[in-house]
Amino acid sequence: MAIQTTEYKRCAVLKMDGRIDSVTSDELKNALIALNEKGVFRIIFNMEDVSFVSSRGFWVMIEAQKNCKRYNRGELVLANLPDKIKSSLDLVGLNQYFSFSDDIVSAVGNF
């Protein structure tokens, strides 16, 4: 699993591959916290290479969304979401909690 972060003027793009489960979710959490500590609260999470997200992974994303939205500072946008993961979000009712984008360019443009 690899996490890549690219910072732009108005936001940051975080990309991860593989599975987000109880073993790897801490790495994602640390990457998101590091961005918040730098003052970056507009984050796009490129999930095109993510194959699975466990409940722990969803909790990490929820915590990140709460931190980003606090005081209207920004938000966590999920981009290039695989259909299987999007249907999991729909199933547990989290689809209304996140914004989605089909590509990185339009997600960056919305910030």
Second form
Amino acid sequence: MAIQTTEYKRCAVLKMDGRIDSVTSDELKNALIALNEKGVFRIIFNMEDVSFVSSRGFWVMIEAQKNCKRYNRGELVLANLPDKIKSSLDLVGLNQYFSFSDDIVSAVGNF
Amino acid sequence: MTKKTFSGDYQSLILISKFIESKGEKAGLNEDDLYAVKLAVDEACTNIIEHAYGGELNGDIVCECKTHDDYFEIILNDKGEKFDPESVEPPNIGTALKNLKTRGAGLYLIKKLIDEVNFEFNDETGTTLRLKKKIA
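Other form of same protein, the form predicted in complex with the partner chain, not the form predicted on its own:
Full assembly next; the chain just shown is listed first.
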């Protein structure tokens, strides 16, 4: 499992691979908090290499979305979400709290 | 081997997932249903570690897989604290983001993902959770 963060002028792209579960979700949480602490609230989470997300992972993303959207200062956008993970997000109803993108370049450009 | 014992810690989650995957593939579950089963089992085992055992390394999780004619069954057993599944509040999904409580979707998600969910509580044998997923 690895997390990579690329910062651009107006936003950052965070990329993680593997499972996001009770073992690894804190690493995602810390990476997102680190960006927030640097004043970065426009974040694209590139999930193309994520293979699994448990509810613990969903809640980390929801907490990050709360932080990013507070004071209308930004947003966490989920990009390249694998279909199986999107289906489970839809099933639990948490999809309503996110915007989705299938293209990192467009997502960066939209910020 | 269709039955395996895992230590009740979060590092076991990936081992349990691999065990379920190998048995589910042999049972003929399609890719989407296999993911749904793995997610439900991950949620169930996380609840066992966190709530039944009150933390990591306080007990084991026994996982058994059975293939029937038209469904795949996973049986999880633990010797932790029992609980009333009916008393578990569903998450307040649908509310405004700022008011959304970021806890407690495990059982809710399991019930959404699995066709039949059944808990049995026994003073001697502990808690047994049966998850049945139809084979499409």
